[in-house]
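What follows is a single chain, given as structure tokens, in the form predicted alone.
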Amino acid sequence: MTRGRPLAFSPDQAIAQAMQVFWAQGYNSASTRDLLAAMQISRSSLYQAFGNKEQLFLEALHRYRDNLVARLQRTLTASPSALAFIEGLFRDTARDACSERAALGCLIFNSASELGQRGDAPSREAAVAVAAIRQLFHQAVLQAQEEGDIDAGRDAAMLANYLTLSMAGLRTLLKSGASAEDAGGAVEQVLTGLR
């Protein structure tokens, strides 16, 4: 943030509201007007606190990534096994098919799809966020191998890529309106690939 007058709003709350706009509309479609209305701040406050739309997006995606990975890490730690974590995550995601959240997809995968490999800061941040998910899956696979639930001879990095790809596909399937039944069937096929 820049120096100047004290902010008359909560930057944390503003980022949370901006995140909802980016999540629903995407980076390119989210107008500054939409962002200002959601955050309930003026254009000058946006520039004072965040610099510009790009910087605001980077803050929002970074926060989404950190919150998601921390929540998943806590779930992994609390799970009876790493395989139970992986199975639960995929099955819970499939059961969530009819929710508003499922219709939004995942901000990380949405952003990676939208921004591709443009080489700018938003696309690089999206790639970093995808890598964080892949790293979490890699950790879970290694733990499941240590626990004897996944064959230790299998390539843990490749399985992490497989799970990341599968979750991205599942979130896209749900975003496109797939039923819980169809998503659940797809998930069982994904999980079979771990054995």
Contents of the next structure:
There are 2 protein chains.
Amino acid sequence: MTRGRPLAFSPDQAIAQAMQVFWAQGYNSASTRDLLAAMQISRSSLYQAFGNKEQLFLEALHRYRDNLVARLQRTLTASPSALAFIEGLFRDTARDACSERAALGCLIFNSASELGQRGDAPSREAAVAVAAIRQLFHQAVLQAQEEGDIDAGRDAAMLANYLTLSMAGLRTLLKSGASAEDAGGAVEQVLTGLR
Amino acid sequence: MTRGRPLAFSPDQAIAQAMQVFWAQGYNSASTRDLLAAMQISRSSLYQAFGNKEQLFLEALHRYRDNLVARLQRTLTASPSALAFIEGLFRDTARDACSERAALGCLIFNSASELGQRGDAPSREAAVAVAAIRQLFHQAVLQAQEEGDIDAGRDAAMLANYLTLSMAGLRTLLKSGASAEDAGGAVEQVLTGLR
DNA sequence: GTATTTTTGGATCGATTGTTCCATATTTAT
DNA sequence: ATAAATATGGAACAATCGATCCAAAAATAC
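Okay, that's the form predicted alone, but what's the structure of the form predicted together with another copy of the chain?
Below is the entire complex, every chain and molecule, led by the chain shown above.
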């Protein structure tokens, strides 16, 4: 089986760089020039390896989602309790208000907000990614109920929606320049509602 | 004082049409072609009357903010109580999940999410608009405290941040395709936290 | 070494971006 | 009627958009 000339770049690294561009600029505003510069590959290589801008975005968003969910799963496992995981996640996000990471927001919520319900593949992928976050919160709530930190009689799916809504809102609040104090106060109110 | 040839269009109506385009597509994705088509004016007239795309957006967002705040103020005044106003606002938004209005979201939160902390005029105007929403919630919370519906000992500014966060999150949730049931359930949890 | 396969660099494509410019049209002031 | 002032329509601008094409480069297979 003939192979031909090998790739001069790592597709994984290239996608990771593209992800950063989409993260910082959004899908529509990220130009192929920006992407090529960040990925350090030629125009031909991009279209040869990834098809087009839309497919590259789908790969980048998928990668972001997988990385995020995996990281949160690990954090959840390492936490003393599911409730502590949820509280830590929200408090850490609020505490990080002034970082450039906070200014970027979350690629998933950014994409959901930008692409809305357009019906094309990027829009659907964004909705799938939001659903993945909701599912992770759902799992955490169920675990917290088993651990006795959240009343078992409450609707776990509803609380998962509530936490997804709250995290999305927190990210928007931070994007609008909210201080760590303002964000932290609101987050405590969100968490109070959990118990 | 000489006046010259009068405008062949209404600047107010033109801005209103431009607002719709920015609302549906976002600042960056709204092209001047789209704007001209919606405003029904010529290219020259746009630049003559509004300067450029950025200034037109600033006018459109400012108009949107003024209209929204005025409408909410009227609704608040007409409501039997400030708490009823807040509850109605959130419940109505969630109930409207499947409408095309919900798919558009809110221009203010859309802009805050898209423009983030870029530091330019559109970005700053978006932050100002979010602050206006927070202030309106602040006023409503203070009134609800006077009316005895919210414990007067609680931090009104914090609750205003909480409500702003919640509304922003609700809009993102709806943009990702959440059902009226899912959104409604999460909203009830948000409102439970108020009392 | 020759043939084959795949990647790469770079030119190039038509379309679109936001913006400017100018001649023309239309109004008011005198 | 004439002059001044303003608005309009449309051509044109350079820059950039996403995408394609082709020859040269670099690997493997025989």
